[in-house]
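Coming up is one lone chain in structure tokens, specifically the form predicted alone.
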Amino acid sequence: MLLKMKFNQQRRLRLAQGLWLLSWLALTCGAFIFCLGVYLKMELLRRSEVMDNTEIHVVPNILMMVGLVSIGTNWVAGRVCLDSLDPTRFPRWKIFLLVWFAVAAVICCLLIAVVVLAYALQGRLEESLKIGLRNGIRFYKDTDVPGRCFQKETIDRLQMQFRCCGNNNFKDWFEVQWVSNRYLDFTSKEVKDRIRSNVDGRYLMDGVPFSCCNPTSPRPCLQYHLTDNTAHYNYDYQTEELNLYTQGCRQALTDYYMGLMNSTGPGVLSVIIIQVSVILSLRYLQTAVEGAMALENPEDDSEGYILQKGVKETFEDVKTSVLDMLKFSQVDPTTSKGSPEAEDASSTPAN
């Protein structure tokens, strides 16, 4: 037996009581995991307009699913603890506990997968934000176009909240026409010259929206002619770093979301430790109570263990059982084609 321990009646009682408290702690942790997934999901949905794909949503989806399943499984563990010392009620859990252990093990594996996915999807998240922000900046001026009228407000709020500007930096605004044609005076020589000087006929300028302005700048914000030192008094394009936000929104959002996911790591690992403790404790309780019930006097000492055999022997038994199940589910071609019943059926003419 693997990790065998002796249990008397008093130790079985204390194990059941301690496991009952631990199961409720694990249930609370499951609720925490669910709420964490909901919060992360809402944060991703709030800025879905600047994301090109939804692959990153797999992380909060798994957290919410695991949280709900964890609440259910640990509630069952608490009920098992209450019935563990009642010889008339505990046997009904014997078959169900096999399913419980399988589900609890899957929960732990999924929580580990969440931690791994959070780090693995960092590159995908950054690429998604890069494309989404690029499209958002390009459609910034389309306030009259159905389906895009919200882009201006989204980008402005985003830049002000995260203190960022553009995709990579504020120069990204120099490459797009972010002022709608309805607000351009086409009788103005400057407007005509700028449009004619561009191959695509766009109105490009070295300016940025107001939301790029840094309120900590000691001077009033300069939005236009940012690369022209002569256009503003006492102005040097190379040294005026405080005038605008210098960080790009892609990096700011990536740091924000990865910070959220990284902060979930310690919490998820703590839940895994608690869940594993519940699994091991319940296994000890199950084997100890079943051993006591097999005795003539149920109050005598019994043995509790994790595995009835060694790890290798248990693995071989499980492997053999799975192979037998697979063989049983397969159809034998000799019985389906070469059997007399099949031949008789094939030679019988249809009515």
Given for the second form:
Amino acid sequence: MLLKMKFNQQRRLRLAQGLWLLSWLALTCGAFIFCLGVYLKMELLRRSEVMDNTEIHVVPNILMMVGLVSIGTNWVAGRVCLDSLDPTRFPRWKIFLLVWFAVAAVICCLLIAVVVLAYALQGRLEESLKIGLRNGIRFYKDTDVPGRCFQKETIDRLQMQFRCCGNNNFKDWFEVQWVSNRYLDFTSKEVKDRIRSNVDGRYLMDGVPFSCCNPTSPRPCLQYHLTDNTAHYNYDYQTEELNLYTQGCRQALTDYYMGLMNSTGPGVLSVIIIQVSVILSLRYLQTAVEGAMALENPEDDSEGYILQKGVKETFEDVKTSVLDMLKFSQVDPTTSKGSPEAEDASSTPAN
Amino acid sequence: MALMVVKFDLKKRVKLAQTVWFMYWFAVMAGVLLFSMGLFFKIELRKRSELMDNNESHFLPNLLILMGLIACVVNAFGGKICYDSLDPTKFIKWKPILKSFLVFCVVFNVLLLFVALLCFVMRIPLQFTLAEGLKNGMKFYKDTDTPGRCYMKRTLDLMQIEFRCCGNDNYRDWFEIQWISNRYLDFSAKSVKDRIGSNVDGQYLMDGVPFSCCNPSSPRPCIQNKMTNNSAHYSYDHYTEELNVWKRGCRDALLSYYGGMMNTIGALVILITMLEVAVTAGLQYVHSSLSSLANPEDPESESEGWILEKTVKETFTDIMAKMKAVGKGTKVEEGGEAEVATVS
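Given the form predicted alone, corresponding form predicted together with its partner chain:
Everything in the complex follows now, all chains and molecules, and the chain you saw is the first one.
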């Protein structure tokens, strides 16, 4: 027997009451996990326009599913506790409890997987943001193209809210034409010079949109002719730090989402601990109550344990029972194979 | 004849006491809500006190905080009284102070109603404070090197971005002040000298606005400078251009924000007042039903409960008579002393 403990009637009662309270706590934790998943998903959906793929959505999806399942399982655990002290009602839970333990173990494994995934998917999130932001910056000027007309507003609001500029930094805006042709005077010499100065015929300039401006700068924002020191009084492009946001939006968004998932980490870990304690307590309660019901006097002392035999023996038992089940299913195909062959054998002599 | 008489037997008394106790718990939470609303309002005013010239009145949020605390204490006390009313031995010790406690509750409810009215009325002084504060704030936009004002630029920029507004009444307010500091003006350039010479005060005025006025929903990149000059920008007409910068003035935006907040708080205070009136009435019923037992020794006897022992008119005349008696009592004492003084 693994980790056995003696239980008298009083202790069994206490265990059932304590477990009932613990199962309600675990149910609240399940609801918390579900709400966490919903919140994370909403935050990801809000910025879905600058993300290229939805791989990162697996984290909130698992959290929501696990939350719902854990609400159900902990509610069932509470019902089992209430019935455990009544010898007439407890036996009907016997088979169900086996399934319950399996489901609860799966919940704990999924929660651990979520914590691991949150870290592992950081690289994929960055890739997705890189592509999404690059497209957003490229389509910034297309406010008259259906399907892309909100890119400008999205990128502007994003840069203002997250205090970032461009993909890696503000120089990304120098490589893209972000002023639409509708607002360019093609008869003016300056515009014609700029368009001729590069291969693709784009109007590139060393300027950024207004949403890159940093409000904490002591001087009014300089957006245009950024690399030209003589264009502005008392301005040095190399040393000017506060004029625009220096951080790139990809880094800012990745930090934001990683921060969200890191801050939910301790919550998820404590929920795992609570769920594991519910599993162990229910196992003790189950074995103690079953032991008591088997005795002549149900009010006597009984023993509770985690596993009836040692870990190795239980594992061997489980393996043999699984193999038996497989062998049983294997026997059927061979007998059914035998009958078509017998049929062929019987049909060929007829031919 | 008493006002709103209800007959009570033991079961009904117990139920009444339990209901009122339960309602008192809600009233305690309402007191906590009142306290937190006052705190929230105070923090919001403090956050933007720079824009109100540091002149804003914290009277209303302080009052809300105080009333919230008093409400919590009073309601907890009332709940304890209700809880003890089921046990005659415990209730006896509360009996003497119950009448004055009920009077205090009535006064408190009247004060709460007054606070609710105040929430709706205080909008008007706030409007004037905001107008003054914003006008001065814009004047100090450029003074990022003056200690005490160096954060005004950031505050104004962040406010214009957050509230989606520009200037005091509209964006033209920026045309009338110099919002670029002299440190960044090249006084040897002809354009700068022309502009400074063009007005009496020698200020560098321009028809441009700061970047925080820009509207992200505009289909074209933001036009901040030379806004009134149609030929300075391609395909631009400043009379018909609507989405370029925010049209709304910041005074309107801030006023509607704070006004909405105060309206919500006022409505919630009215609801809390109604709850308080209900629990006060409930406590009065508990008190009167326990003090009018048909057989004082038998706790299971029948009794009556009421709001007022006599009718409204009689109660009012009673109170007037009592106050007159108190007034006359002090007068008689003074007269007596004067007589004694004259005699001696």
